[in-house]
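This document starts with one chain, in the form predicted alone, laid out as structure tokens.
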Amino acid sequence: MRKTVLNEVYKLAKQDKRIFFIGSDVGAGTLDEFKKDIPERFFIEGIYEQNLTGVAAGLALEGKIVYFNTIATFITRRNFEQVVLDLGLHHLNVRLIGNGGGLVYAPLGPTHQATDDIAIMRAIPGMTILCPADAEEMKRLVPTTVEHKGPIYIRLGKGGDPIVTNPKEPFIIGKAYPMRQGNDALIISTGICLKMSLEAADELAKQGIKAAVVHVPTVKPLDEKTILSLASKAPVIVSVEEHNIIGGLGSAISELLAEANFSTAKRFKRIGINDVFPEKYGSQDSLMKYLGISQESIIKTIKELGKENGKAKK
């Protein structure tokens, strides 16, 4: 996924004169051609983000658009208030891509793990948050970047993982994607959690339950209509993530379904990291079955949230 939305960077260059490339941290040979091709264009710089952040804003109230890449926790975390101040108070046009987000540095421990990315800029007015699900809609994702009027965030997962979108699906940012059709439940997740929900949703078709899924690349702005159009079909929803369920997709889908005020009464749950720095050290795959976060867990909350409404088919 990052080699991915690097190239299409590089592309993209290559035919705008206004787009900057700035990384922080990105390791030796990355965007190599880029380098070689439009050095005018091409920053690698030490690992100051702050000021690297301020650099970004510059450039872009100069009418570039900045590109800028390091660890999503560095680019969040570390320089919250230059991003702040810097790009979100004056809805400057730079994307910041973050490596890693969620549990993929899980090897490095809690201070690599980006498990509060989405609910850092979600808190920025006017922040756009892009979670997309494989390298195949990142393809599709970045070209719309260009144009997009302030900051973005672009989430981006380990690289590798199975390609679920389609990809003849025109990407929109600000939309949400139904996946699966159902009237029992409904599964809205965000990122590399689209896979486990598409692959729950058809577990449970097998043992009688009809389950929706919406893919919601999208985090801010949310799709609202199309998500409570679902919701109203389905007595429980239940949300996906790899973040904390606090400040993330979980926080933004409560808060829309709490103010929907839904004649009939729904089930709801989040599913992600309940509120703790992830303890353990492994892989991403191992923190997130350890957390429960997976397919397993999606099923057995789905079936117990239905037991709790009546609804659930046996």
Given for the second form:
Amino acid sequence: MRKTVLNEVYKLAKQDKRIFFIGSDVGAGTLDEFKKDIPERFFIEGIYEQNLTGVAAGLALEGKIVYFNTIATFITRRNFEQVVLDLGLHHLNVRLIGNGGGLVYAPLGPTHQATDDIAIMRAIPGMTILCPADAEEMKRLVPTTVEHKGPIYIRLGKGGDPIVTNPKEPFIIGKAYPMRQGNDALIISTGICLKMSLEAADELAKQGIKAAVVHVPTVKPLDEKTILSLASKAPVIVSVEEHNIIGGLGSAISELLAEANFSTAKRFKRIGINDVFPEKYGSQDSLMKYLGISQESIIKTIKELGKENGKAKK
Amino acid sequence: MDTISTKLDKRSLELRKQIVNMMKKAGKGHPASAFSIVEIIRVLYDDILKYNPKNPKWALRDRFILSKGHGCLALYVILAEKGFFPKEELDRFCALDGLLGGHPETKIPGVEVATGSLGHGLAVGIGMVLAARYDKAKHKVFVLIGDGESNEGAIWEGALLAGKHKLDSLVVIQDYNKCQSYNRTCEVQDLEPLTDKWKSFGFAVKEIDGHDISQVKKALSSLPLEKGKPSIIICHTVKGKGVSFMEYNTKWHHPKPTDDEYEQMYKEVCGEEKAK
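Switching conditions: you have the form predicted alone, so give me the form predicted in complex with its partner chain.
First the chain shown before, then all remaining chains and molecules of the complex.
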């Protein structure tokens, strides 16, 4: 996914002189072609994310479109005030590309696990948050970021994630994508959690429970219309994300559902990291499973909520 | 450098009087931080910067960033005088529907960047210089930073980057009044040896009396100080300059003056005259 996004930025930069790239001491060899072909708009600078966020703001104030890339925790936590004030307050066209969203860097521990990035970006007025599910979707997503007004946070998965989105579906910022139909439950996911959500829906179907799945690659602004339309028909709703249940997709959906004030009885639960610092290492997959973000967890939760809902109706 | 005895001329006193007027109407502000930069801002807008108040976004203008945003009273009186916005706005400082808040924002014509949280302006200025370099534009970018502000790591991060890229259209002006909110800088966080620090980061450095109009004008008229290096003009100043009881007095960083104190301020900046 990282390779895809950077290659797409390079391709766009070749056609558009407003596009600049800044990397904060990224991996050796990153975007060598960009460096070779357009060195005057290619900056690999030091490990000072606050500084580079300000520099990106200065470039953007002069009309440039800046793609700034480093590890997700450092491009959201370390420079948070610069993101809020330099980018957010000025509503500038800077695209923050965060490597290793969620638990990609599981073995590196909590300093590198981006488990609160969506929450802190969501708190910034005017910030757009994009969490694609696979490299195919990323490829369609990047061109839409060029003309978008205001700052964007792009959360990257590990790379090599299985392709689960439809390559023929045009990507539109702010749009949620229904991926499965079903009236018994609704699974709302973002990022790479789409795959486990689809697999959970398939397994539930075998057991006679028809679950709809909606993929929300834009966590902010939320496609309220699509989500509410699907939620209105669903007795059971779960959100699934590789993120703290506080502040991320689950919170956004909770807020939306609470204010929708549906009159029918519904059951809702957030699936994600249950407000803890992950204390284990392992792989991204194994740590997600340990923290309860898995196909099995989705299935179990939907069944439990279904039972509760049955009781509630009586 | 003895800056406390530098005599202020009529125009410098008049600008301070307007600042006191704004303070008195609003009941708030950072007067001492503004008084230390009045001459710097005055010279920039009288003699150095290229700008057009009727077209504040004129592409060929020089960029000026007041990184120490709390010194904004000095900027506001000059911007109003130069016609960026009506002078009546000065009377609505910090009012609910006023244009001018306690820190500058870009809704104010002539303000390039919103500042207030310290340590932001230098990096943004560097981004502007990099854009200008790419566009082969001739304008300069001036960033006025404080000494307390220079406790922020982001200032030195910016210094590293500016030195690396040899950004000689970047002009940093440091208001070295040697006083921060709590106490003197030498007590809170000493910056010395300051000149050596900037030199070691790749800057060309000049030290001047920041209240001496001719020195400020001379320093800002021959830039860059050295080709291929970013410039820094370290301005030795006095926090609260122009009102004797405010000078170097930490009580005046963000005060709520009494009526008597306003009277005293007016006496010092304009004789016996009272508020307008």
